[in-house]
Each structure stands twice: as structure tokens, then as C-alpha cells.
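Just the one chain here, laid out as C-alpha cells, in the form predicted on its own.
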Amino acid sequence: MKQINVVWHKIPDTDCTLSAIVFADYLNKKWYEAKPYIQGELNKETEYLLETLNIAKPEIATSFPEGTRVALVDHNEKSQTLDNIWDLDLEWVVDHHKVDFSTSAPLNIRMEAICSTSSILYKMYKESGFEISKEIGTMMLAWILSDSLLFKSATTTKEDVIIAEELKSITQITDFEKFAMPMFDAKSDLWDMDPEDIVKYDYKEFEINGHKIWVGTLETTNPWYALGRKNELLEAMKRIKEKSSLNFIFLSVVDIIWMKNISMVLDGDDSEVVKSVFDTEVTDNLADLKMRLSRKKQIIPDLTEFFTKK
């Protein structure tokens, strides 16, 4: 049988990476042949729960030969996947984000408004009556809560938080903050980091209406660190905005443990944006975006609406 490659979008974070390895497992099981990959290098939250979990980085790859069977994993717009996605067989996509493709031919799609790809692929493993070992449920359990910043993002369920209590007799995780607040540390870690990597550290790019933007989060529990490399970072977003030609970038620093988001924003276009998108001001290239915190349920909606109409 030929292998299903399984693949998550183009800046790894928590919830793509382990669910590609997850749900590469769950195919398998099915009597799949299934591999994951990575399209970038990892940030460091991914690299500390792998290395904590004794698990193998998968490979990196950003195309496959034309008629590869694929499955993408917590994304689908093209602008995030694979460079030939459309030269290659694609037969499953497990996501919870909004829909951005069509295909000629029909495929398995599994998509939820759920907080984490993790509780999708917990309730189809539990469908399929798969066992969940304490490996793969650790993984469930730390991607669900990174992606819903211990249950205070928008975007958390009671599903999410139903099915994170299930997984405690599993993994035998019971203090769901003092096995998170590592994690949370070691995202928070950008010391050594070049601006450019900083801002591009975990960013989705969109196509909305023939605009190109960037939108980049940084989740920390040491939010003052990124804001005082304030100047840095905004050259390397005016330099990215140009390279890379987009109508419009923007950088949340998103406080893990106060639940606050201070964006960095451009001077010109990009700030009269944010005034009208967000109703807010602009000081000194900072917006005060309060609790905004999730870039998936309460920034990317409302940019949309607002470059939908220009």
C-alpha cells in the first residue's frame, strides 16, 4: 500500500506537529502505511515535550513528488501547506479552522469548532475503539493545553476540557498547570533568537480578497522581553512586508499569565488598520488589544471582514 505522508503547516507549533505524529499513528492503526513530517524547524515548546517525551523529530519536507497520497493536519489554507499540494493526492484533512480550498475529487475530512486538533483525534480514536497509550494521550493532553493557554483562550470548549479530564487516568497527569508552565517557559525562551526568526516564530499567512497578510502571535510568560526589543522586532517586520510583499503584518506578544495581548504594529497603513479593525489606538507602534487572545477566533474573523470590503 502507498504510504499516506501526513503534514502539518509551514511554522510547526504545538497542536500541528504532535498531531501529525498522532494522527500518522491513528492511520497506521487503520491499516494505513503513514509518516509524518514537518515543513520548518520547531520551536523550542515542541522540541522541550519531544525531548521530554523521548519522541523522533520527523522529517522535514516542503513538497512531494507529483501523486503522493497526503493528509493535512490542523490547516488547509494553501498559503500554509505544501508548496505542489495540488500535484498530490490528497485524502484526509483533521483540522478546527476555518475552510479556504476546493477539490476535484472527494476526500475524508474530519473538521470541528473545537479548541485543539488534539480533542478531534482523541474522540476518533475513541470511535474506532483505538486503544490511547500514555505516550500518545501525553501528547494529546499537552497540545490541548497549549492551544487553549490552560483553558483561558476564546477558543476553549467544554469538549476540550471534558476530554483533558479524561485523559488524566491515562497519562496519570493530574496538575495540569505544573505540567504545562514548562512548556509555556520554553516557548517563552527567545534570547538567542534573530528578530526576523522572532517574528516569524509563529505566524499564519492569509490571501483575503487578492490582500497578502501576515499575522504572528507570541504566546511568553515574559512578555517584557519581546516588547524591549520593540525597535528590533519592527525592522524585521518592515523588512518581511516587503520581501515577502504583503499589504499588511502584525505581531501579537500575548501574556500567558496576565491574559493580555500588546500588539506591534507598523507605522502608516497598518496602524489604520488596526484602529479601525480593533477600535483601538496606536501608541508608540503598540495597540492594546486587551483579551484578545486568540488569533484564530478574535483577530483573523474580524481581518478578514475588514479586507473582504477593501
Contents of the next structure:
There are 2 protein chains.
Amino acid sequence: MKQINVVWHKIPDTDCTLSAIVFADYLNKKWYEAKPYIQGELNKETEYLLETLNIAKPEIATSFPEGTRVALVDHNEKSQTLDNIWDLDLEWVVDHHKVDFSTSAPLNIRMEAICSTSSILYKMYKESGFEISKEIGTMMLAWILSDSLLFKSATTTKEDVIIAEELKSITQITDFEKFAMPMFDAKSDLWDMDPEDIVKYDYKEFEINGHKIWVGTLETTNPWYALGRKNELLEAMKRIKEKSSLNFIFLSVVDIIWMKNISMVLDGDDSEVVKSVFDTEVTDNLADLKMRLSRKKQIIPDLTEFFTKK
Amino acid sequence: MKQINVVWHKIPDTDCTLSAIVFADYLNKKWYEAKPYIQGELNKETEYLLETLNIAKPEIATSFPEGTRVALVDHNEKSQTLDNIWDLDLEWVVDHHKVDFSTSAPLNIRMEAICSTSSILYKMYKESGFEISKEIGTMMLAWILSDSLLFKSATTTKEDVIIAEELKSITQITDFEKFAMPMFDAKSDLWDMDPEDIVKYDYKEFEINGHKIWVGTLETTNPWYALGRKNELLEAMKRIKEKSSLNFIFLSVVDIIWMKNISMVLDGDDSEVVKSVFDTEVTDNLADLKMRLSRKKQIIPDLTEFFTKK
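Could you present the same protein in the form predicted together with another copy of the chain, rather than the form predicted on its own shown above?
In what comes next, the whole complex appears, and the chain from above leads the way.
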């Protein structure tokens, strides 16, 4: 049996921990002895889920000894993965993001342009004839509902919906809204968090054509947790922008009940970028981005195009 | 129905044309209107197969209009793909090589560390519940036998062998050797070819740590087609090395009956590299590399290590 460590990405968005646990379960059913790892502390949604489902929190690791066999799940970019990925034996990648990595040897990769990596893993279980336990099925379902914001996100595909439906019989969870809302509420509960931690709660940092840009997203059932602390958050964004030598920083507060995106922007250049890219006004550091709920599909591509040409 | 063009890589090794035809057939069964393309003239093995199986030769193209949807099969590296890949809408990659590309959007990727991309496609048909026609099955089988040199190559996996066995009932081909030998003979028939074309018959060019290296392979049932023309071929290698500003050039003549590799090397630096990397003598520009039949697994990794440290 080959030992392998399964790793999720550095920046804790919702699906993180579950993805490593589910993929490790899959690999254990194949010909591996697989162990899930996380690269940092969990967000509140994931903490809530692990507690509710009574699942142990994986160990934290950001590097492994040279030559360790690893599997990456839900990410592939260098900036989001293990510190010493080049010393390791990368054997698997399962993901649904754009590609930005290279290897010196062939490996196993499964990527699909689909809302949730969970849906890809569900298909892989089916294809291999592996049984999906109630516990794994529940994690898969939570992960799909979280990724797709109860199917309201623009990234949702027909396949994600069909797979969630199929998971009903395994999980005996039939009321998706009832199952997902406490999970969404858990992640919305930001009142006791440090403003910098809120800005860092779920972000992607990119370098596009020499410009370093940072796009944070807060998906929340209660946008006032964030909007009510606007000044503190703008101060935190300013500090992060300076410390990380960013050219642009941006924080979307996505109301997942009412399906609206109100984004926070710093004065000056950043506001000009937002006005021009999203064709909107910026008033008191807030931009109404309306139904742009998906960072991957409705925010990043426009910013990428803008900074590529700049 | 989405239109998509399916493309194999620039340098014609054996599986090339078949891979584009088979993958286009798969995509047509999905939700595409797919058309196979090749990027240059065919080698003799492929010509023999298309003639024998009575299959039309795909059109040649090395670029497409901006925004054309494309699927790459059996390759992913920039140097081997369409000239204007960055203008195109890359939607699929099915391959079994190391990864060296990046994208600006998510896409569908299926890669496995397996001998033949044909085996991956076979699994994809099965997983999707698609029927494999006798014609497609025969192409798949030819492709597996060619990639694995009748299972003698070090890259052969248990899965490739099992899949070839499963293809017996679809193709009604049960004597693999009888089926594959005329195909191997066809590719061995080099007598009327220009020496430069022989050196370019099946090669990989890499840039490693600033060193441009070229590794050609002639898999043949009759090594004397090549060894008998040694001086002409060495002259051709010299010309190619100069024209392409290479730091190293190397041509393996792989006897697929007797499972031996005799490689041609130029005098000077190249001979020194071969001596040191493969721990062998070079006599009259020939190095006996013994059972190193797989370029991917038994030649490239050692050269990569050497030039990385140089």
C-alpha cells in the first residue's frame, strides 16, 4: 500500500477540510493509505460542520519531508499549496480551478469545469464502484451546497444539482435549505473576529501582468456583520495592501439570502478600477455589484482582462 | 451542440492521429460536434493503420481562428500544441505526460500516469456508458499496443494490459502480435526517407535549465534501416543541432523485437554527456543503452536530472 498525504489549499474557503477528508477516503478505497491534512486553521462554517457531523479535525501541515507522496484537492496553484511542493512526489490533483502548475513526471489529474470538486469526487466513487458511506455522502452534500450557495451561484451546473439529488437517498437529507442554513449562519457569525482576519477569511491573491491583486469574499446570511464594521475593515484592507505590496484590494460582501454583492473598495486607484471594470459607481467606499455572486466566474475574469491590458 | 476541434500534438509519434479520431468520437457522444485535426504529415505506422482500417485522414491545421473551442489529446505542452493556443478556448485535455501549461479559466482535464492515453479514453467511454464500436475499439487497441510496444515497454501498467484484453471481444482481435507486427514493420520501413526526416521521425525537444536538448527515438523491427545509414544520420543530427541551436542531440534506435536500445551520439560534448548520464562507453558514435526502451521513463528523467544540475 502506498502512503499518501491529501492536502487542501492554504486559504480556508468552505469546502476545504471536507475535501481532504473525502478524497483521502476515496484513495484509501483505491490502493493507498491516505491521510488528510489542512494547511491552517478552519473557518467557522467548517468548524460547525465537523462538530455537527462529529468528524475529527485533520492535522495541520504546510510542508512534508522530501519525497513524500501527496495529493492536492480543490487547488493546484503554487501560491495556495504546500511550501515545499517541488520536493514532494505529486501523484494526484483533483480540482475545478484554472490550471497553473507544472510537473517533471506524469501524474493523475482530474479536473472539470463544474461548481464543486465534490461533484467530481462523487463521480469518481461511482466510476470506481466504491460505496459512499452516509458520513462521506453528507460531507459531499454539504460541500456542494456550500460551493453552490444552495444552487444560487452562477457556477452551479446541472450536474451539481443532479448529484445533490442523488445524495438524498444516501444521506437521508431531503430539505437542503434546512440543512445548509445553519452552516451558512455559522460562517456569517463574524462579530468576534479581528478585522484583518475578516478580510483574510476567504481570499484569492493573483499576480496578473505584474500587478498583485487581492479579491476577498464574505459569503454571509447577514451582510451587516461586515457592512456594519465598514471603517474597521477598510482600515484593515489598507494595512494588508501596504504589507503585501498589493496593487489592488477588494472585498465582496455577498448576501446569500438576497443574492446581492456589495463590495468594499479603498479610495483612489482601487475605486477607479472598480468603476471601470464593473461599470458601477463607488459611494462611501461601497460598490453595488448586484448579482455578481461568483468570484471565479463573475469577478476574477473581468479583473484579469483589465490588468492584463494595463 | 457545441462545436469543438480535437487536436493531437505536433510531432508524429505513433498514437497521434488515432487519438484525435477516438477522442472526437467520444466528444460527439457527449454534447459536442467534434472534428479531429492533425498538425502535420503522418508517419508510416499511422498511414498503414488508417489505410488498413479504411479510415479517412483528418485535415491538417496548426492554428484556428480566435475563440475556437479546442480539445488537446495526448499532449499539453506549449511547444507541442497549436501555434495560437492562447487565443483559443481550451475546454478539454486528455493526456498521460508531465504537466506544463496554464489556463485563465477552469476546464476539463483527465490525466493518468498510464502507458497509453487510449486506456484513459477507454475508461472514459465505460464511465459514461458509451458504446465502443468495432472501429473505435480497433483504433484503441492499435494505440495501446503501439504505445506499450506489445506490453514490453517499461511504461506499461497492469491497467493497459487488462484494457487490451477487454478490447478482444469488441475487436475480435485475439492475436496481438499478429495484429501489431505489420504496424511495427510499417514504421520500420525507413529506406526511402531523407536522413533529416528520420532524425525528426519521433522526437521530443526540451529546455532544461537553459539547455536545449533533443531526444529522438526510432522504434523499429529492423534497426539496420537506421544503423546501416549511420554516417548520413550523424550528419543530419549535426545539421539539426546547429540549425536549432541545441546543446545536446541524441537518437535512440530501439529494436522492438530484441528489446535493445543502440543510440547514436555526436562526438565531443554529447558523447561525454551520454557516458556520464548512462554510465556507458561510446564507440564509433554508438552507445549501447541496453534495455532502456522507454524515452519517457528511462531516458528523459536521467537527462533532466543531469542538465538541471549543470
